[in-house]
Amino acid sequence: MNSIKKKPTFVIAVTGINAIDSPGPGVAVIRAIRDCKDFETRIIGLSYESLEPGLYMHDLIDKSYQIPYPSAGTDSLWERLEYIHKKEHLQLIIPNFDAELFNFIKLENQLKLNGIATYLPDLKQLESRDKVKLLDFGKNHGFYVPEDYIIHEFKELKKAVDDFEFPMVIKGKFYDAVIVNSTDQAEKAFFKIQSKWGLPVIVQKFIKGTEINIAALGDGKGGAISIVPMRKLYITDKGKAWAGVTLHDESLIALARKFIAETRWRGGCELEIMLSPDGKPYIMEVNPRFPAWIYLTAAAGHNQPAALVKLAFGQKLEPFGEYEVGKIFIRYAWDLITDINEFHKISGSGEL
């Protein structure tokens, strides 16, 4: 009689779980993990606010902290982490933050001595790709880049504004984007997004064109497991996606390639390109981590959240073969009913 093999279970922590008007990626990182067959899950949510959505959503997530913000620093949040540890014995964090990222990072090493672990870019490739930086990343791999200025001070707008015609686009650190058709509205995105995210801000040409974005999984040695372009269908006016096609396009894809073998990214990252009239891709950010559509690669038949879990634990993939073209995303509005005691508990304890 043949035994029937039990699946591992993992015990996996995850961040980004404010599923707002401009979400994190959290949830759709949990929905895409639950939906693998492959092994079972303990999910663990992490947040930074009482009111993260996420918190309450107890079908996808089993017990939730809240833990330090980024500006804590490393020891904070490791004392945060231990603690949580010590309670939940967990396997994997997936960050899905930007700003948090250096933290983890910096903790890689200490979370992997007490056997949690991560699938993270290392603090050079996080670098490389950051928004000051990118015109010089374009520049050093033969990327088209928009041209830009960083901003350290407010005097040095006006020399952005005087060589670049409008609109133009104005960008914070971390977050935020947007797209300016005055002198007057440069100067008050500028102070908006500097109060924001701090200095320096980013005065960026702007590009017309198709807005695409890429999802795609690196095994940190130059390979990439999965590469998925989606089309933008619907943009907030935070010029976030509501919805979204999955596309096939040779050159995107190998535009995401050369990125992962040139960068040999570890881990999930989204590129956002502006395709040109012309047919030029033009690399307008790399975000490190997954996006917040990244459930669209799962139904498109590239699961890449389970994916990064079994790489994480060791396992060798293989890429990916095709996903299905096509595949719809439209993001919606749902209000989520709980509790009272349940907001107490959490702004209360830090845990819920």
Partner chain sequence: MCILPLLNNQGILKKLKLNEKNELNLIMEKQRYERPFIVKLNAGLMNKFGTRAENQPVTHIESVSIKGLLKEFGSPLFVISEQKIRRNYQNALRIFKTRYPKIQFAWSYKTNYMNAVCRIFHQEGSWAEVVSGFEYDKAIGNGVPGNKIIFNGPDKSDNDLIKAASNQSLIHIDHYDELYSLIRLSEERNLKPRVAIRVNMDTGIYPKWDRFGFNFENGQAWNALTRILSNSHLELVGIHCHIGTFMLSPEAYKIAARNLCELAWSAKERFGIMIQYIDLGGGFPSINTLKGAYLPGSDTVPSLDQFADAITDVILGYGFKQDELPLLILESGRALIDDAGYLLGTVLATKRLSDGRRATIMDFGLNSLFTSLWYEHKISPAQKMSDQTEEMIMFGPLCMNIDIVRESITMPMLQKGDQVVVHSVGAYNMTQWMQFITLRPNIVLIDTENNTHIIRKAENLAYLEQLEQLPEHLK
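Everything numeric here is computed off the predicted structure, so don't read it as measured data. Residue numbers count along the first chain shown, from 1. Compared with the form predicted in complex with its partner chain:
- Two rigid parts rotate between these two forms; their hinge, judged among Asp59, Lys208, Asp237, Ser195, coincides with Lys208.
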Contents of the next structure:
Amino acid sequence: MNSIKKKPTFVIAVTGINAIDSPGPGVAVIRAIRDCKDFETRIIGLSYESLEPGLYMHDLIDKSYQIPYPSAGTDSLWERLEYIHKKEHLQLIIPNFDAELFNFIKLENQLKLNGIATYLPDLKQLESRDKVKLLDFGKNHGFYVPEDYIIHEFKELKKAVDDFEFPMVIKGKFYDAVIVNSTDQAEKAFFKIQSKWGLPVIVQKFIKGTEINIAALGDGKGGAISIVPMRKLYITDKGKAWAGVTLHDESLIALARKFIAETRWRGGCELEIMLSPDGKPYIMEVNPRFPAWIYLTAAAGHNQPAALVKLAFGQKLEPFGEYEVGKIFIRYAWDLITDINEFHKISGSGEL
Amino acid sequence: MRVRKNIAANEEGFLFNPTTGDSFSTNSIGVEIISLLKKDISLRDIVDELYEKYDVDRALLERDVEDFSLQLKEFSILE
Amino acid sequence: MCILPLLNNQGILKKLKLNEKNELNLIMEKQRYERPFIVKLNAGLMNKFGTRAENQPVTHIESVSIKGLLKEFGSPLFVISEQKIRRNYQNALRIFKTRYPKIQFAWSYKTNYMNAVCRIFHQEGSWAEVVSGFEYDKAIGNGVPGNKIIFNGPDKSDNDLIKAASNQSLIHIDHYDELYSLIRLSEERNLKPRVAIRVNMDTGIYPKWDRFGFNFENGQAWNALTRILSNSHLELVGIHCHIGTFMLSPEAYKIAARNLCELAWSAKERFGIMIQYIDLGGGFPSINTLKGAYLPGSDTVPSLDQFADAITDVILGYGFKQDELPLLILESGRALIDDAGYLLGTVLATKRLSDGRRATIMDFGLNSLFTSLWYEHKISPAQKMSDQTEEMIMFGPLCMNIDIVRESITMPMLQKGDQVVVHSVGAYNMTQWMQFITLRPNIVLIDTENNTHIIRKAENLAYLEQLEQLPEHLK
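Moving from the form predicted on its own to the form predicted in complex with its partner chain:
And the full complex, kicking off with our chain again.
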């Protein structure tokens, strides 16, 4: 029979729909998935707070639900997902926050048993690129990673300050990084970050250079389905890319390919690279999920989120070929208008 | 002591204060108290009315209603 | 007067009541009361969706009603489940036994030295691990044979050492002063003590516990071993370490096991003596959530299997012949007892603080729940409550500003008289609790057939003053 194959409809839940000034990647991921012509989708937004813009973007997201904060643990998360699953028959969840990944990875099997796919790194992969362990990771796998000190008490800060030259970077365990230029500033930054994110605090050697980010998708067997490097053209005061352009640089692609191969990375990730003036690519951080600028990969011909959807449903994919070099994204703000009732509805019932 | 004019709690217990822009969530007994206050019924009479309806110790109810009204004042829901 | 409850088809409770004139009246039951509650909605507020799991009421421990327990034994009340202890022990033993042929657990007395608790562990086959003369005597009193008592710690008097040596106990030497005392005493009294040394090392964890034992990296541990092996009085039987407490890294145990194996191997190569056991101490965590941790302990704490894998892989792979494999001793305390202990308590009062926060005052505090200094204890309501929850600070009953049970906890709207259950309090509380301001409460054991037994009576004034003496001029 030669009837035209009906496109499948996938029910996909996506987190990180806080498209604010320092945005989560969810909305960009959804936009890319919606672009794909190979399948239809019903998109379920999962939010933590009631003002995440994605909640109110009804043409992008069909229905939204609040979920418990990651710190509530997997029991609470599962209980909520089970409720949502009963109503929506989820087929795939794409988490987009660093802090929630641990819980979703822990629930991977339970989700699978209930017919919900994920496409995530395993816990070992997740931990290997943890900030506290990144230097060891670099040493073990032959990547340039800036020297650092993992500091567990204030008196150890002195050693780091003596050892490195100013400026240096003081970083929190989960988020935050401050560039400091004096012992005084270092101490202030240490206390500020310690009070917010706890110990240890990371003191990292400052690397000067060009900031490049790479979005990549690994197939979990060591293969890279897509690698797209982007040079930041302009950054916000929080260091986030405001505009960026796709690049072609074989050495960067090789670096990301090696990262994916060595870790056998499964799912999306972002490598934050500092290209030093002498041409060494330092890995500054590895984010275990798609970046907020991921739509640029789709615009350049490598729709990484759509490819992840296909991989998650068991399709075999060949690596993408060329992508368009010189594609630019420029982030812009747009004031979405809605009514207070919508805010009340999501706050009160947890659904919108 | 009265509820600001254009504030009302809907059935689900949401309130919006158009003067300050704040939103609030309250429970069903909270909705009841606010609507009684809107009718200019005194706290003492409200306690009487609620005591008839709910299975509660009177002293506890008085304290809770008083605490609730203090919060309403704090949130500028009461003038 | 007789009252007959009736349930109509809407589920509303009505009662039939005979009034004074013996007329049958139908009276409407009053509605269930819930305190009025209002909260400002703001975007940053923790949403409440999915927090139901946390607030499920816990009304029974094993199959004994909490309400009944509190009625019979007073509030607050510590409760220990014998079934849970036995299950924990058997499970841990199975996990290690299936990976390694020779396993011995030694019950860590300081974790919980209620005699009833110790005896459950001893019945299951556990030796005793003690760290003071007082704990040593307790173990003897619990019928543990001398040669099954491990004597750890930096504080052993001459008398303690003589007693332990005469009883063939396993003396784990902590420092050179102790080593030389023991050599002197053995020579004077012609004793032949069975000894091991405690080794400290860098296992990559923080803080490094280098205050106990002899250091591995700088060669001190090997020197101490050499000193023992060349002394005719001392019999070296084992090597011991304890790398820390509430360890979250199985990797650290790998390093510890490897270092101890290396010492054992060197002793065999150079002196031809194969030590009998390797004691890796304790330190395995319970599922409690440490303060400052982002994710709950029930999710992040590695399983006992992971620790067992780390340890046994190293020892089995080190190169010892099958018949010379050392006995592996484990001194687990917390991991075996924490979740078998519960603290039941009652709300004394609720109030609103000047900054608008809700505060709940419990009848237990830091004095009985010492571990609230380290953990965000899980606390459940002990009766059915409405779904409405609120964030609150939970205080203890002491007149001390530091007496805080939870800095911030979201629970149903508690009111005076409501009862709660604090989970996983079996480790360290019943040994570190303080008699301060109030008296310490009853401890009840629920046995495997759900019978209850007081295993330590609530203190009273007479007990407390029993040791006090008044000088003549103050009488």
